[in-house]
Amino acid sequence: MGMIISGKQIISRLKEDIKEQLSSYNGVPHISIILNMEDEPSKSYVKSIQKTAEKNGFNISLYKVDNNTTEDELIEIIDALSTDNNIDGIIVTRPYVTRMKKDIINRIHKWKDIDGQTDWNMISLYKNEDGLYPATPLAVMEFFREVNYKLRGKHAVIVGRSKTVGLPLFFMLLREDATLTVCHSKTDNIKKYTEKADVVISAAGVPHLITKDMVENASFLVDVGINVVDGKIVGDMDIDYEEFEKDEKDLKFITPVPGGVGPVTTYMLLLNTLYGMKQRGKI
């Protein structure tokens, strides 16, 4: 049969995780956000964070900027929240600002970095050593957690090979043991990769681009997509909810859109910034 894996069971769990670890601290978390105000998209993320955020307990400050903030300016902010112990934890929106430079999110403290985008973090990630991840994959993990689902020895596929979500992904499962497979926008077929896999993660931002035919052997979907599709929120993957639900050839898993990957990947930043308050020796 197939099972829908709701967001929303496994941030029952995460609020319970960040509830504990701040019963023994006195203060509040303070994360920083830098936003860039002629994005969209970010300000639509920016209100998602600062919603949860402060739910549960969090203080959330932003830093508007926009394409003719300078690289100066810029630095300036960054380095003010960075060395200042009162701030937590520092996010800059993607997309970044026009002429920013990566050496300019590598001056974010590696500790203060809940998005993991520093080169210091992203070493680290690649190297399986102590750091803050990118949020997302985070997120990911934790619906293979929450099932008790194992990677070990399966064939993964992930569609998508950005720095945020596709690259980091695949350290991650590779961790789990899994045998893996990144296809991306120059991929011949990528049905041809996708009909044979146990897992596939669909991080592409392609709407319907996974159709049912392409995954009928796998036990279990991640769609980490988000698109908009005349005014309606959908993933990468085309997939019938109901239909899934019915199918009783084997028990399969899958993540829905909305609800599903992107409410999970901001309690991870709160997860993020709790943990690099106790690497800071805060907690």
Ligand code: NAP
Given for the second form:
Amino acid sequence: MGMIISGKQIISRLKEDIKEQLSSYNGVPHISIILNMEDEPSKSYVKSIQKTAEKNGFNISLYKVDNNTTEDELIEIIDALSTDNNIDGIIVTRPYVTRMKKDIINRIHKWKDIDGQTDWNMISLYKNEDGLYPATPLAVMEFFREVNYKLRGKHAVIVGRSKTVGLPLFFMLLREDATLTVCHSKTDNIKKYTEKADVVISAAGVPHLITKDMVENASFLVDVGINVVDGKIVGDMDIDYEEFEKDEKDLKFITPVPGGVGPVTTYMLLLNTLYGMKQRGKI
Ligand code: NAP
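Next up, the form predicted together with the ligand, please; the one we just looked at was the form predicted on its own.
The complete assembly is shown below, putting the previous chain first.
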């Protein structure tokens, strides 16, 4: 049997969690977003964060920057937000503006770095220590949790090795005792790896990259890709969901695009904000 795990079912659980955590707090958590105005997808991404955050009782403020913003201005914004106790989360949209260098990102207060972009938080993940981890890989892990899928002993193939998705996922899956293979743009014949895998996660941003014949033996497919093809949003996986659901052989899971990992990611940002606030003694 093929099962499509929609983001919606996970979100209803996460919403409850957020509500409960906020019930003992008198204020309104505040997230500041430094938005790269040169990048159109960032603008729509921020709109969706804004909508979800506000619906769930968070305030959002925007700082619009572009390639003309000076390094000093960027430092000034980040330092002011990091030291202001009223600010609980800071997101810098990617791709960064040209002057947004890693040493500027690293000035973000570690417990306000709600998308785990600073070196401190990245190293915490690699070392299996407490920290704020990147939201998209955290969202992926929620899909395994949702259906109680046991990763222990499974062979998982991750396609993509970016610092925001593929690489952090490697550490999260390893922590769950999965055995990992990571493919990337220089991998020869991805099918050679995916066809033997139990779990395939694609985060490459290439439409139609993963086809049905490449994942015949997999029992869990996660599609992180967000691509626009002919004005429609599609993932990296070229899988017919209806046909997938009708498959009567074994129990198999897939996350859809749209409506899968994407919307859950925003909720992980909100949960990270609350976790950071706890660490700062605010809630
Ligand atoms: P990225 O930084 O561009 O990284 C893409 C990765 O995929 C790289 O490691 C690249 O390999 C690899 N890759 C590219 N083409 C490939 C190919 N033909 N075969 C195998 N590997 C290939 O992108 P990202 O930020 O990680 O995002 C990846 C995708 O996820 C995008 O579609 C993005 O829109 C989506 N995304 C979704 C969410 C969400 O919330 N659902 C959040 C973030 C991103 P190299 O390292 O060799 O270049």
